[in-house]
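Only one chain is included here, represented as structure tokens and corresponding to the form predicted on its own.
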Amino acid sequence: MKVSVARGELLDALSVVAKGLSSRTTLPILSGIHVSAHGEDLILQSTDLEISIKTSTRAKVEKPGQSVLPGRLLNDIVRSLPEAAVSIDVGETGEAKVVCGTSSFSMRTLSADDFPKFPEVSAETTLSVPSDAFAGIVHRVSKAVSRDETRPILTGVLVVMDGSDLRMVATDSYRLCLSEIAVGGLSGQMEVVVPGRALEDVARLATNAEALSVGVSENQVIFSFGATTFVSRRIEGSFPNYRQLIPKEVETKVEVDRGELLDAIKRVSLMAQHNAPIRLSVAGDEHTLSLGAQTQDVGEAHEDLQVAITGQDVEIAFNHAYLLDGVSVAEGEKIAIEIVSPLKPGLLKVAGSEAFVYLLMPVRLG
């Protein structure tokens, strides 16, 4: 195989493909790049068989064929090199030889023909989604993912689509956001729970495209984009029924500018170390929301605002990292905080919707 193409269109491939790389040092395969050339083509695949990526870019191909060459290190080589033609030229022997400008390496390679298929996947269901609005989405639910193994289930985003409506939903049991867009132009059903890893890496890397189609299959689920083709396993189990989850009945509810709450408790939770919670007190008469935080030995902070409160006053308390998580993403000036007793999960939402919701599991106050 001997072909030519410009570096920034090779490293932008390679840059797609990387996310596909595995560490698993008892598989050497899976921490290599295949890469085939035909016709006008290059052709990039990566694996580590929970997800499989494969994107191309245009080149010139002097000698057709495929081979596997050091992923990481590829991507390491080509980052370096100046902006001109690469030039990867793989003998008989098995050796890769990058030439770029005056710059010259060679590598060993791997066989191709120990490289996994890639994944052929019948889609029983597809549908197109413009890419902002499915990397805002995700960005917003992917901090409730769970990172623990040891409950599969939780390390997924469930992802339905009901007609114009796209929702993701993810809990790691300390809080749940579900996170709702209206896509004009969807229609169909789906609903599947796709590991958050993989959401994430599709998001990051369809930045560039306008849509991106999703499709299901029985095991899996296949997402399209420009050149790119990005294959997931779906995780099999039952979603926790999160609905039942969020409170119907409210007995306070505060309306506070989202910035000004931001800030707040990023200074306050200075003082909220060692797992220390935040609290909030809510006070009706005076129309203010007090912050404080407490470590023993170090000290204490406090802050009031002023905001819009019904209901009853009440004291609960959250960990501190976790409310910043929720406010943080929200979207929108003003947000609403819907508490039930100090007991009970409280809510975070943009004032007047729905379309957010940001469940949180309080600390209970000693």
Contents of the next structure:
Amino acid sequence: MKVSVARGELLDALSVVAKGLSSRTTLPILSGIHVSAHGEDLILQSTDLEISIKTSTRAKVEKPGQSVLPGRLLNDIVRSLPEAAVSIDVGETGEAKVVCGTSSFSMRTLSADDFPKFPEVSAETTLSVPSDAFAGIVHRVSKAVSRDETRPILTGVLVVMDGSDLRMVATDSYRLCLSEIAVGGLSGQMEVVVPGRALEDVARLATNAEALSVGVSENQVIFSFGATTFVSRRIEGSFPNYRQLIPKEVETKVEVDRGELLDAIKRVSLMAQHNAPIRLSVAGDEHTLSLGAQTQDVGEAHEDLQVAITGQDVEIAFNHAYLLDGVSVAEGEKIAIEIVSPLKPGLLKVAGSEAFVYLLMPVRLG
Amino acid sequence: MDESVPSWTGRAILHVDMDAFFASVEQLDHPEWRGRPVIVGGSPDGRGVVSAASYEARRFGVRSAMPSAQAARLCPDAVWAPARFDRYRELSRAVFALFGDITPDVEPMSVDEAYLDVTPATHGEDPVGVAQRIQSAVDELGLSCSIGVATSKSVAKIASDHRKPHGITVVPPGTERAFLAPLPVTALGGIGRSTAARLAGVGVRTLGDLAALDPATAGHLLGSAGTSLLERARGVDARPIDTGRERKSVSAEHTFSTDIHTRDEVEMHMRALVERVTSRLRRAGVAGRTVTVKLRFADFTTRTAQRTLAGPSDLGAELEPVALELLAEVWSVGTGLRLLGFGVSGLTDPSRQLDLFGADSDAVRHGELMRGIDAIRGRFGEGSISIGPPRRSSRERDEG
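Show the form predicted in complex with its partner chain, please, the one above being the form predicted on its own.
Following is the full complex, with the preceding chain placed first.
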């Protein structure tokens, strides 16, 4: 195989497939990037057996062929090169030569025959979504994705396409975040649980493309954008029934300026150390939402915000980091806080909209 | 009792006990309820119990921990108020802030009770004057407290209960034994009804009778607690104020007079240690993430095993299984043990993040139960209620 490609384009393609490199040392082949040259294309692939990524770039192919090169090393080398043509030449001996200007590197390769075959997936349903809208909802829900592998289903994001709505839901069992957007031109329906990390990678990688298409097969979900195909396994099992968790009726509603609330939470949280929560008190007579935090032997903080209140006075406590997450990803000038009672989940919404719901379980004071 | 003590020698301990705290808060917040019998607790229609009763309600015989239905029969005209613990905690913080202004040496016993060390040698002020100052400051909050002033925690606690509500009872240094002597033995924390009956059987009815016993007889009548109860009946109690500040861990251990070998014995002692430590954690208002089990074998070698949990806990129901698992890692049945210890470190705020799917509901319920038990112990003494070993099925009993 002998191929020559512009350094910038090669680096872009390598950065895409780098997301799929495995860190598992037990299978060395998975730390490699599968490189193949045909016609006028250089095709790169990587997989960690959970996700598989394939992307291509225009290249001058002198001699078609394929090989597996050490992934991180190739990335680091190309990143360090000046902006010029890079040639990759893999000879009969299995040694790869990477040359750019006066720099040259040679490295061992692995056999392309040992590299897992890229999953050939025939999608039963395919939909197309603007990539910025997709990235927006992924960003909003991803904080609520669980990192706890003991409940695999919660490490995923429920992706629902229903009529013209694209909806994502994530929960780590302490909070649940739902975000949806209306997407023109959607047809068909799908409901799939995708590993949270894969979804975040797709959202990040797809920002250069205008739209991405999402296809679903029995076991896998396929994202296509630009010259890239990103295949992830689906997470099996049933996602918690989120509709049932979201309270239909609440006792207290507070409407507050998002920026003010965000700043107040950040300030008061400084006194919420060692697992201490942040307390919210709603006083209708005074039109105030008070935030308070107290750490034993350290001190306390307090702040009052002028807000619009309907319903009953109430006091509720939350983990400050979870509360901050919810307020920081809500997009809108005004936030609505809805409370049922001190030990029932509280709701954060963008005022006047149902497209964003952040459900947060309170902290029970010790 | 002479309340104008010119000079106080030795330690001075105050025991400040709020008068009908929850009920007083309700009367403070609802002026129309003042002077009327107020009962805080579960509805008399259900199976609730009385959390607190105002002095007006107590005149009808209403007591804490009484079934609400019974209280309603005794006092049909009472005002029933649902408990508002957040509000009580808020006022409790205000009261403790007053204590903090007086001295840093405050040992909180519960939301409405604390010991303060106001030893004049270090504090530089007459303890009785301090007590009067605290009482007026509490009055200004719209609440009421009773205070015992003595040379030890044990005597101060009995003194605060001597004249309630709104009393200050001073037991000057050297007069402890005379003060205690006429009181019934049940005045001493740790002597419940059954112990009192046993003592009455041998003619011991007052603390004076108890104080006159010799240590061997006291040990025979009262078991392992005999020596300390006897000392406390004589007004001797050197326990320091435990402020809980800068505490890194809470632990307890037990040395056995003869080595223990069987699983039942070892696990029983471990359960008791876990209960002691978790009760102290809750009283100190902290929870911990790291659990340590300590063993000393017959040959004096010591082993420990430790585990860090996902989140902090102050509940025996959560920590006991961990303790027993750790125990199994370092001890095999039949090996003699001369010491067993249990500790919790990595102390943090005990607030508990609730779970959307109710995975924690058992722990939450258990927490409620333990707080109830703590309240009973706080009021009636450590021995007033205990948790039995898990009930075994008949099959297990046959095998055991």
